[in-house]
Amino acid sequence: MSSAGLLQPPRGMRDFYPDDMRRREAIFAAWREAAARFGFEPYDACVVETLDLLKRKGGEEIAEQLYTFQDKSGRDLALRAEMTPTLARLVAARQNELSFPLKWYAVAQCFRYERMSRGRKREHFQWNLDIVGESSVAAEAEVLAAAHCALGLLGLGDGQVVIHVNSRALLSELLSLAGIPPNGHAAVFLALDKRGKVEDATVKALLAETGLDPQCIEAALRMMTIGSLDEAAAFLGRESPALRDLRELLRLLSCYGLGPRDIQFDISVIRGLGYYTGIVFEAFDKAREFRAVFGGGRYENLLKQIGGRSLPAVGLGFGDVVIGELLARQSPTAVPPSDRDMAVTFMDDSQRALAMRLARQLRQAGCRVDLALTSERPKAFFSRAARSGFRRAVIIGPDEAQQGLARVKNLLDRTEETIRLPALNDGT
């Protein structure tokens, strides 16, 4: 590898310089604030999992995208590609001790070795919201309303991101009506989930590989043209539990203020992961320029698959890559304001102790203060403080030390205020 190559992160990975960190932390802050407003509790877990846990959904595309390795004891391990299996492990391990329904959230770094495209990296941070132990669609409404709240906190409310909802249970009913037996539904879901990502001819070929005859393939593709819940009911010839759940979800979300511009039925939302069993959802920017902003759904069997008792659950994953691109598109050069309150410096070493005492006093009062490590001239100091994003700056020189007063400059509006300096013998 060339020396220039050594200066770059591995392909698909990212570095975060301070400006990048401010953007990232603004996203994280919105996630955490929305989770707190909706009563979700934080959790975390190890980034390395056993390969067996992550392959319990065996045969799926994600199993081929895992970063796998063996430790020095020969154990097969992997970097987590998503958080849901880890959550299921945590819940199953203490299922007899936990109080249900539980509402948990995490901000987790995940890794997938996959082909990169716009909005897709090989690592990303993901906000996960899960409700475990609630069978009603109130759980779906809660996680979707929380995600919508986070979008609003990031300035992406008012229909700028639209949530698309569907139901795997409804899709199963439609497939059964088309003559496709239940044991073939998972494979058909996986093939249909690729619609829009690959050519229709490829989708048909994938459906044929599942064993479907041409008539069933055409029926499966025809059901994907359904445009509303009423059309789905007409296609089925009746109402069904899956349709009633979707109608109830839309009703509940309306109580949160989410209407047609925020959420809509979309038969094409399938979600490729096999553990989904009921309502599924994905959110996209209104113009559909990007990949999904977030996605998720109901999963009923995952806890049982890894050794726990079966419990109803709903989960949502909200990544930082697409939302970061959406925010950058809104304001390409905008960087969230720095939270650095005050820069403090001194003109020569005889004022160092006074500057240190002032910095200590300000920090004890709750200010975020950067204290210079060496003396500085005023012009260079104020230029550095402004470039570094400080709101205020103060320099202590001989006159300030003698008078016991200093002028604090507001670098945003160019105003000044005078503060009293701590005495060197006051014990502070």
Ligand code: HAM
Second form
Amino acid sequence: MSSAGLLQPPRGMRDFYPDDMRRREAIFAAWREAAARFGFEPYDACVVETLDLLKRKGGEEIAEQLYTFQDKSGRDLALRAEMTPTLARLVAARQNELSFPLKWYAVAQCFRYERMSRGRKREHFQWNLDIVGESSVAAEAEVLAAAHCALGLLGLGDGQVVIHVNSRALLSELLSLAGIPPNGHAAVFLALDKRGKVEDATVKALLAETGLDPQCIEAALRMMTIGSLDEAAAFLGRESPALRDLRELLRLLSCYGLGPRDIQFDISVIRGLGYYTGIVFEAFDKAREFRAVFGGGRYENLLKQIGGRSLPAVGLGFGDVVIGELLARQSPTAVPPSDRDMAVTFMDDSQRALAMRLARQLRQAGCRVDLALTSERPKAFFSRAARSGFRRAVIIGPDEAQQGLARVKNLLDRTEETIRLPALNDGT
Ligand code: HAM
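Just the form predicted alone so far, so send over the form predicted in complex with the named molecule.
Everything in the complex follows now, all chains and molecules, and the chain you saw is the first one.
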């Protein structure tokens, strides 16, 4: 590899310089704040999992995208591509001690060997919000309202991101009506989820691979033209449990202040992960320029599948990449301000000990202090401090030292004051 190549991270991975970290931290802070406001507790786990937990049957794309490896003892391991199997493992392992419903969140780095595109990297951070142990749609409402709260904290709450919601249970009712037996529905979902991502002919071929005859394929594609809950009811010829859940979800979300500009029924939302069983959702920017901002749904069987007791669960994953792009489009040059508080310097070595004592005293009082490592001239110091985002610049020169004072310049409003220096022999 050329030496220039060595300076780049591997394809699809990102570096975070301090400006990037501030942007990233602003997103994480909104996620954490929204989770806390909605009573979710944080959890975490190692980014490495056993391949047994992560590998899947059944044609999901994510199974092909795993970064797998063997450790030196020959164990088959993988980097997690999502947090949900890990969450299921954590819950199943302590199912008898935990109290339900539990509301947990994590900010987890995930790795997927994806085809690189706008909004898709090979590594991303994902905010996961999950409620385990609640079967009513109150759980979906709470999770979606929390995600909407995070959007609001990021300045994207006023209909700029729209949640598209559907239900695999509704799709199952429709597929059954078309004569497709329930044991084939999961495979049909994964094939239908490819609509819009691959050619229509490929979708038809995938549906045929699931064993559907041409008539059933047409019926499955026809149901994808349903545009509203009322139309779905007309298609079914009745109100159904799945329709009732969707209507109830929209009603509950209106109590949280989410209306039609925030959330819409969308029959095309199916999701590419096999474990969803009920309501599913994906959020997109209003103009549909970007990939999904977040996605999730109800999964009732995953805990049992990995060896736990059966428990209802609902959750979502909200990545940092698309939201970062949306925020950058909104204000291309904006970098959240630095929270660097004070820079302290001295003009020559004879004031170094005073500067160190002052920095120590200020740090003990809780100030964030960057102490100069070498002496500086005032002009160079003040311009460095302003450039680096400090709020206050404190300088000790020979005159100040003699008077037992330091000069403090407020770099935001350009005012100046003096503060008393700790005496060299005061034992602090
Ligand atoms: P997912 O739809 O695969 O769901 O991912 C959720 C979100 O993670 C996406 O909407 C997107 O924001 C982000 N994301 C996924 N892959 C990438 C990528 N390659 N690059 C950048 N961002 C990405 C899940 O992962 C489910 N486990 C979510 C969930 C939690 N369901 C229930 N609980």
